[in-house]
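Next up is one chain by itself, shown in structure tokens, the form predicted on its own.
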Amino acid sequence: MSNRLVHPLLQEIGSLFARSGKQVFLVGGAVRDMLLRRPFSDWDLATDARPEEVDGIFRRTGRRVNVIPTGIKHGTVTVIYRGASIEITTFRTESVYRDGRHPQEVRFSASVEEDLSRRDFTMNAIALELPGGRLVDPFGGEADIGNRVIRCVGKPAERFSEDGLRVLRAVRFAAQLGFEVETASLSAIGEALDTVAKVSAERIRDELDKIVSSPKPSTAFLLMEKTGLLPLILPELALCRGIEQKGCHRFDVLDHSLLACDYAARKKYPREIALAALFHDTGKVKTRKRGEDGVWTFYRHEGESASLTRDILFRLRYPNAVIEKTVHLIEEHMFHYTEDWTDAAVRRFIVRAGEAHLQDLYALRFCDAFGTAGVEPSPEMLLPLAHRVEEVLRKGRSLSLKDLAVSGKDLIAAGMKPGREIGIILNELLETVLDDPEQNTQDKLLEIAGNLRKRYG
């Protein structure tokens, strides 16, 4: 490979190792992405130098350097050099895997070829010698990259039985790169489900995040369905297969949801929108009922979908902020704007949706619309509502308790006793202001509060 394709800093590091009589190679996804002419940011290096020797090589440069023993028992250190963070691991082999994720023993080896033999897929088992740029490709990874094929190193059943995460990586790479999983490797996935079940929720979450942000997430999910992974990892989504939707819908709930997620990925929407697009109709399985006319209905499915999504994201250890936003978008995605909405109705929509979430909610509706028919929705689909919202907001933002002209302290000062009644009255005052913002003056609200107090008294 031409040195012009190798970053100058990598060439410099290669020269440092060479002067010390040591080999060092760029390995893993960085080499794969370099061959694909894709951008990459992670630099993983493999070397015949032991961790203490790596430390010495960089110390001798006289430059300010930080060598961190991030995985010292596996021969890995992270080097902070010239502002770059580089993970460097001593050539190694691994023994039997004890738990479907971690080897019982790690042994250092003498050659990069032996080190590459422990990797998951041929496309990730290529090394680039530094600084010279010679490719070491003992398993035909470069050819598989050219043929856009994901193939296990060695026997697929062995690779997947060693580490269940490799199964999820296979389907994720298919979605990310647009590659096909070759037949033997695909067939071995179904035999490795017990091993996949041992993978931690956090690892599954990380793979799911990468899938929904890939160019075409449905590629991974359909492979998961075909191999039995989907009911294992996301049973709520798997149950959506065969839930037909008549009327304007062309697809069953599963295909509809996958198309919606594909649209979110294509538009590069944030993670919460992509997750909401994927799970927004999972509640239709439980809420489906056939009407007297023979048409299926899914009344209030958004509430059930939100509840299921909360359970899914909690199970996968998502941060609370991600869970709450995703669930909120799903809860509110079934709005139906018509031109006869009053300004009060628009204000209530803004309050219910949350002004900060409006753009994300609009984006989710575009995903939903794409999933309905599989065609690009009109960019003007939500313009009438968006214009009304902008118009109402221009008139004033009396949309929450903090926007009221009176507070709980004002009500207490007017003679009301502290307690639950104060909160009830404040909420009723907010409803009054949502109906008619001109009522939002201290005198008028105190007068209304006095009347409400008599009613509750």
Ligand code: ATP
Given for the second form:
Amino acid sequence: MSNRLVHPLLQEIGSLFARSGKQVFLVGGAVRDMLLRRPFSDWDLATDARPEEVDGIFRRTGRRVNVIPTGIKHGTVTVIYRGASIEITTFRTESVYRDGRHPQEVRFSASVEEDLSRRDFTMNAIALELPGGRLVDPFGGEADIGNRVIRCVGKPAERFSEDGLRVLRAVRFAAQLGFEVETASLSAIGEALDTVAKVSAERIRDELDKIVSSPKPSTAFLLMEKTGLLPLILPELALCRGIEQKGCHRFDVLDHSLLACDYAARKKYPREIALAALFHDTGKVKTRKRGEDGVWTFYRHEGESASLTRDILFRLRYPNAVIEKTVHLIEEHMFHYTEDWTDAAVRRFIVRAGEAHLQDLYALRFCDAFGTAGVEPSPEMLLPLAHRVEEVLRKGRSLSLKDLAVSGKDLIAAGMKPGREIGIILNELLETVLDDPEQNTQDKLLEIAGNLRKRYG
Ligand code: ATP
Ligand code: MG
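Having seen the form predicted on its own, the form predicted together with the named molecule:
Time for the whole complex; same chain goes first.
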């Protein structure tokens, strides 16, 4: 690799280390992505200098530099140098893994080769010497990158049993980079399921996030299915295999869901939409019934899917806001607009969906449609509904409880008892206003409230 490809800031850091008689290399994803000519996210450096020596090397420059002991136990410091944030880790070897998660002890090492040998895949075990740009590639990583292959460093079964996260990383990289997992590594995955079971929910979540935002999430999920990972990590999804739907559907529920998720990823929709696309039909497993005519029905499956999805995302420790949004989209994904919808029906749809979520709900419908037919849906598919929604919104926005011309306080002022009854009446008033926005004046609503109260009283 020619010197010119190395970023000037990295060359400068390389020279600083060389002047102190120390080695430093660019390692990990940045080297891989550089060889793939992909944009890379972060710079990781590896060095034979100890953390305190790294600190000294930067201090001697006399520049303002911040050396933060971010992972000092593992020999890592984060250096903020000329505005860049760079992780620098002393060469390590990791030996005993007792719990399949954390190495029992971390020992520093004198050689870059040894440091590379503890890394997961050959493509991630290449070092680029700084400042010169020479590649250190003891495991044939560059060739594997050329052949688009994910191969474990060393014996796959051993490497996976040391750390179950590597298994998830393998299938994630397959989806992210469009690489094949080499056969021996792939067959070792099935043997490592016990270790994967020990991986923390947060790390599984982070990998799932990377999978659903990769160019083709289905690649990872199909590999997970083939190796037995899917029933372990997302059993709700694994159960969708073989759930036939007939009618307008060509695919079973699993393939349908994966296609829907691929569509979300391809369109770069936000992660809530991709997750909703992935899980929106999981409830079909439980709600499936065969009618007298032999046709399957899935009555109210969206409610069941929503509840399963809440469980899955909670289990994987997703933030509440992500859970609520995803679950809401799934709960509302079954709308079926026809031209004979009255304005009141359109208004009810807007209230249920929530104005802020309409675009995302439309996006989910596009994923769903792609998953059903396997071809790009017509961009005009939702225009008739979208136009009606705009029209209705333009006519008036009295759409939620807070938009009513009366509030709970007004009802109390008009002599009603505080309590549950007020809530019931306010919701009835909202229904009335949805049917007929003209009713949304204080006088009219108070009058209606009085009548309702007589009915309930
Ligand atoms: P990306 O940052 O794009 O997700 P990456 O390969 O840079 O991919 P990081 O998690 O940033 O992944 O890790 C940096 C490097 O550390 C990897 O390239 C690999 O060499 C090594 N590494 C990371 N996780 C593991 C692991 N679980 N086992 C062995 N080596 C690992
Ligand atoms: Mg990285």
